[in-house]
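Here we start with a single chain on its own, the form predicted alone, put down as structure tokens.
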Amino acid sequence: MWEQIRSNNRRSVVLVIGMGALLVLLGYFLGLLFFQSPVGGLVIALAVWIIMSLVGYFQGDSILLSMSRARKISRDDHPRLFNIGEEMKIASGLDKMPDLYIIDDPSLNAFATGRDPRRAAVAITSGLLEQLNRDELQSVIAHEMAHVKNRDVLLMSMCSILLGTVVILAWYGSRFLIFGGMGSSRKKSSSGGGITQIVVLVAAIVFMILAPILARLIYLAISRKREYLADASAALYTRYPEGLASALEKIGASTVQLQSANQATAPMYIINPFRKKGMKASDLSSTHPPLSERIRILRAMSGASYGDYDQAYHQVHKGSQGIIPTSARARVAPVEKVIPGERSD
């Protein structure tokens, strides 16, 4: 398990480095354009990123829970949910069970937050509690705890901040360029270097357009990898992949829009919370892997080991490299499924 997580983390690190490179290049071009030196732009870019990262690291979970209008519950509020949480805490190997929150919303969704496993929280909607059976609810909680265990919550929070920094700098840079920045920059270089200035100007404009797009594509690639990993981990924790497949099917079939979601928080949910009014969730989701593929992979599993998930992943994604390293598959033996009828509350 740990080797699998490390392998997934290495892939994610490469993508994060790519996002960081975009931020540095954007600062470089902004410095050349507005300060005639890349140093000024780099300092501003890094300063904005550091400030936003500190706020996100120390207050990001509180901000997200507040934006989602989630309320913390105790064991007395919902004994069955706490029982499920304790089961999945043991199955996942977490030292502390994440705090449990409920969002009073009839839609079906859930997310996890927190900068580390000891300060984590899992929030689910009231609609989810009402419409899922115990096995399905357990699988959703397992999926969210997998995000906590695999440190996806912190990773996606930091990537979201990095993406936001790139978008903010590109937006303000383009506005300053339109409303006077270009004119002052030209005056400073009027004594010479006109061709160079034009080249820098064109390159800066192109990069300010492309940087947010490229950063978002990298961010979505990271998000999709972590969702597949959380599905695999949830199947391992519950020993019952059908539970998560059935839960995803019900969540995707719901036509109710989650009112508290926005574009910034959408990638944190188990499926994309946005959908056309009165319509089911679409496979054409930019923030998550196609829902039908996730369900097919889970239902194609013959057991609940990482090797089973990787085999099912290959059946859906023909010719792909897969998501589970060979060494990790060899070390994890298949486990028996738990029959739902044999469970007790």
Given for the second form:
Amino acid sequence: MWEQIRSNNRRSVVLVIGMGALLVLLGYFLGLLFFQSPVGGLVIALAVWIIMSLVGYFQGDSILLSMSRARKISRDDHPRLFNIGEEMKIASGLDKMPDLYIIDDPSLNAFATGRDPRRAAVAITSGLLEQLNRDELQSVIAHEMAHVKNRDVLLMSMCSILLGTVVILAWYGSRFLIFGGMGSSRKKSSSGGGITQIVVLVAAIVFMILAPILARLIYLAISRKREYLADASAALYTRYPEGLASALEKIGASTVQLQSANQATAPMYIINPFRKKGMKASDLSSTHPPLSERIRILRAMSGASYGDYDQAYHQVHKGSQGIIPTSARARVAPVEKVIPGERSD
Amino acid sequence: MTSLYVILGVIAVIILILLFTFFGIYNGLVRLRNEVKNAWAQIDVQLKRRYDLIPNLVETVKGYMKHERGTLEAVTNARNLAQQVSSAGVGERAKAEGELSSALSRLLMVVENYPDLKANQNFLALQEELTSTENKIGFSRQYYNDSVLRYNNKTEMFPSNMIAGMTGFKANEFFEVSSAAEREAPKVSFS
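Show the form predicted in complex with the partner chain, please, the one above being the form predicted alone.
In what comes next, the whole complex appears, and the chain from above leads the way.
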């Protein structure tokens, strides 16, 4: 059962490297366009990325917690929640129990943060605390602790920083190209460059449009995989998949939206805080797998091990292999084919 | 002359590889054994916590439950017995704790017949503590058994079993619950 986590981790690492490659390529093209040498662009891309990573690594958890207006609780504030936290700390085998936070909000949601398992925090909304019974609450906390134990928190924050860097660079790059730098630099280069210059320019523009989209797709693929894995771990820790299934059902039935969430913090939550009512959270554009599907997988489990989860997963998906939904894969594949052509330029 | 050096070099490399494999497996065994020890300590903490909670519980409910002397005594006796064997081996201890668990769940079942008691704040707090302690015992047992499984696999499977045999790593005992009542109701929930 540990093999599955390991292979999942390996796949995530490959995807992260893919995103890193996107960033490097983007820097390369920016350098070609604005400095006539790739090095300058690479330096800028890496500098932006390093600064954002350092801030995210050292301040990310406190920024996230204060942005969502979470307050830390002790045993006396809420003995039951604290007990559940301790129970799940034992079941997951974590060395230290993550700090527990409550967000005063009637919506139903929860998230985990912290750069390593020893400095982690789990936050849940007060709405969740009121509406779930003990078993359901336990499953939700188990899901969040699984994110901590599987080291998803660091992975996902590093991914979102990579994504953010790619998006910012591509955005500024394309603005400069359209409004500013284009005039002067084009005149200079067009005299000597000729056809190769134009090819590079077109390739760079295409890449600048595609890079953020691709980075986002990779990011979503990683995020969804980690959600499935956390569900499987929660079932394993509690030995009670039905608890998480009925918790997700209650969370899905609630129509209240979380006030303090924003696009950047969305993937941290147990369910996407921005899902629209009545829409089956679309396969491709969502950080989370559809709730109904997660519930069906949990209910199809015959035991509580990773093997049982995997079996239930395949049962629900009938023949599809990977963790990405088939509809998403069908649409991702052609986009990926564009990239080898880009790289050969 | 040079071919002799090559052969010596190859032999040295092979010995180094074997040594590093040996160290790797040995360290892996030590890590797993420590994990088992740690998991056992966790169970121990929770079982002790339960010994401490029970006298409080009995004290609180005694006034309300005049007709349940037998149930209360069974709980107290099972607790004392479990505490007595607390330094014994895994198997014996698991048996005594299993008895205590089933005596306790009988008591908490009977509580349902006493609405006054269920309105008592003191009792409610105690009940949450006890529920949680029962769950923690369950979860730490689960984690302990998982660690023992990993450790035992390593000590019994080739090639690590050779090194385990040489350096004295022995398979551990699972914390199995022997009482039939406990097996039927592994989860205590009052919500």
